[in-house]
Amino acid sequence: MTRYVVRRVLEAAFTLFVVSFATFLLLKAMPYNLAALSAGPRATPEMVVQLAHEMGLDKPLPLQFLFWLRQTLSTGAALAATYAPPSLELLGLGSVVAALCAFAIAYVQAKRPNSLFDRGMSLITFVLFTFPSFWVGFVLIFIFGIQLLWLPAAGPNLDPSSQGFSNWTLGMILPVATLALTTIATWTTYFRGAIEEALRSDYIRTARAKGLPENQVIVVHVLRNALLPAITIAGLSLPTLFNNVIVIEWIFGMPGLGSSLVLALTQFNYGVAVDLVVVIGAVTILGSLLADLLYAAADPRIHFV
């Protein structure tokens, strides 16, 4: 397991290397001088020449990396201290209700394939694939935020204590719905699988003739057959989760990671947004890496891989 979790990790760091090297090779083949978009448009020549020099970019291309790393490693992680825990609750709680929404429909449609709910379910889940984040944020603002008015139509600030927990938890409401909805579909399709190969299974028939109660038939053991495959798909789902993150955060006027770079791109004030998609970089190859790691948890035949 040690072995397994070491090899992980610096495959993780030398990923994490590869993005942030590309992320500089692309900054670098921009049309723009840096060092002029830096200064603002109000700059002299030599107030643009000396923050050129401040900032490295004076200096041969290796060391110009280097010095840009070590900077980014500076302001990113500043940047990501401020804006990622919004975004992380938002994709956590996102996922958790996609997860468990995700599992019950798929359990009732193993359980009764072919059946009207089963058809339905297929149906709206397909439906609800096609359609992207923007578009189903938009339709709940307008149904719930605008036309009812039963809950508000922007999302809440960084801190929960700012505005008391129970406005931030109704400003949550339909941001983490949004991000649900456009990832029950995906889920369910995996969950059902699983589910419909535990419930063949011998065990579970066994665990049944034994008289256990079907509560924690589902708990011990369907439940934990779908885990691996769970896991699975949350860790291959984390690029697609930070897009939509990214889409409903502007939509609902959330500060995180993804409001915060969509704002300095239309600022055009690039130095930040190189560092946003660092952060973002970093937090999704995390984020994978902790998913192989409790996929190894959760399969002890992993260890030896």
Given for the second form:
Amino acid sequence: MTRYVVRRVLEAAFTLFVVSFATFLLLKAMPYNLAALSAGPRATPEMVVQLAHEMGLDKPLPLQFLFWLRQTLSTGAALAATYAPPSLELLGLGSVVAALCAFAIAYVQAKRPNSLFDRGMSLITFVLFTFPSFWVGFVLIFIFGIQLLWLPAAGPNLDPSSQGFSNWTLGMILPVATLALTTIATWTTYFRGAIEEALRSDYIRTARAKGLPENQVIVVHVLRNALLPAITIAGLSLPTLFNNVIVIEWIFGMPGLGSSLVLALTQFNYGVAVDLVVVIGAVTILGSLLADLLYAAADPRIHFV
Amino acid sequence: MTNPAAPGVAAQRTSVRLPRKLRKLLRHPLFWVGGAMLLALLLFTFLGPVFDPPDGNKYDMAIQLLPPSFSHLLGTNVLGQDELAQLMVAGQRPIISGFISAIVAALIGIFVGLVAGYSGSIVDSVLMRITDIFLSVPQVVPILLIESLLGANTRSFITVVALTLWPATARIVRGRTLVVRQQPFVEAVLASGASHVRVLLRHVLPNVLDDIVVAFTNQFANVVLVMAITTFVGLGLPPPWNWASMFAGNIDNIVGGQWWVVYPPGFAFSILLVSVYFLGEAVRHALNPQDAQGGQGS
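Now that you have shown the form predicted alone, what about the form predicted together with the partner chain?
Let's see the whole complex now, leading with the same chain.
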């Protein structure tokens, strides 16, 4: 177990290193003066030279990278402390809701294939699969936020304590629903395969043959075994989920890593934007690492080499 | 009425299987539904502007935000521009750039996947490590960063999206290539003196074709969604109008209840994606040998 954990942690660290190095190279490859960009359009040439020196841009490339990395890590950590929690709340709640719904739908579909429910749900997930997240978000805002006035059309703002827990919860409903709806379609397909495979397997026949009650067969054997591939899928789709988190934060006007990134990029504030790129990379890579470790902990069949 | 024998001999190898698959494809309802939707959408965006008199760029503040009526079938936006005329023209670039980007990304992915899966060992590990790194980051993030740095430009946008989204296809193709490569017939062909390139193109590629079709439809959906997302937040396709920017530009009007300026581009995206997805499902069913026996999926 320890060796597996160490290997996965090293792999994740390597990936993060490559991602930040690629970001750095990308910035260097652009036909811009980084210092001039960071200094803004109204800076004098002296200010640009001064800033270039402060940013370490007058040093050789490898040193520049280390300099850049050190600065990015410190400023990125500060940004992450402020903006990562709201993004992670949305990501976490959205994926939990999506996973529960997808699991329930997939289970009924697997139990009653070709039933009316199965066909209807297949069609709905088919259609949801092809809906852009901003379109789903818009429809939800229009129906529940503007026509019916049941829920706030904008997401919660940065400080949950200032608005009270109930307002925060109300504000989170539509963003979480949007994220869940755009995710359920793909997950249902995968979960269904996993559940069908579990239902067909020999140990289920054994469990039934030895006279276990059906509930116990389902909960202990089918669901637990189908949970493992579900963890893998959730881990793998983390980057795709984050794509949607970016749009959802933007459309609901919520502060977070994604909306801050878009704001920084549309305002050409590359100092902040690059830090956010690295932070988002770190968050998704750590998330995948966590999913892998969870899988390893949950599956007794994995041999740790 | 031409010579029936000559092409028959040449096509002997494939003609045994292909017509059956084609018939299966033509029997599939989703093929007709998806095909009809896509055709209608293409006619709407590319032929529609030829027949529709109103000019999408002409604005008239006197008629701003009119609800749908006979003179303006989809109403007008906040500048008094005809929504229907704009919607037609606005579809051209998302569709064209989506297909180009998806095809380029699929070609890169197929190439990398075939090479990685066929060569194995070190080449495979290195290429898969690279795809892992690509897949570990939200794809929208590098696209947003590069687009912001390069400035709005349709050609660079298509390139950047293709270069970011190929790894998903590479993974799928590589997985199947690994399986096909280990089958006895590959060894037999190699033993009879065929080169690796020939084996790869003539024997491995046809066997992973159904996966490639699935990979392509997924790739297309992914490309269109990512393009829509980046354009929606303001960093993708540059002006003039396209569906995502129409959506983003008009979204503030929903507060006043003017749904007609936002629903049409949204539905247009859905129709485009649903039609390609349906077509892909139909082709997958037709090509999948396991469905040939009993699998009566709808």
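A quick note: this is a predicted structure, and the numbers were derived from the prediction, not measured. Take the two forms, superpose them, and find the largest set of C-alpha atoms that agree within 1.5 Å; that set is the rigid core. Numbering follows the first chain given and starts at 1.
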Tell me, please, whether between the two forms the C-alpha of residue 101 is shifted by 2 Å or more, with the rigid core used for superposition.
no
Indicate whether residue 204 shows a C-alpha shift of 2 Å or more between the two forms, with the rigid core used for the fit.
yes
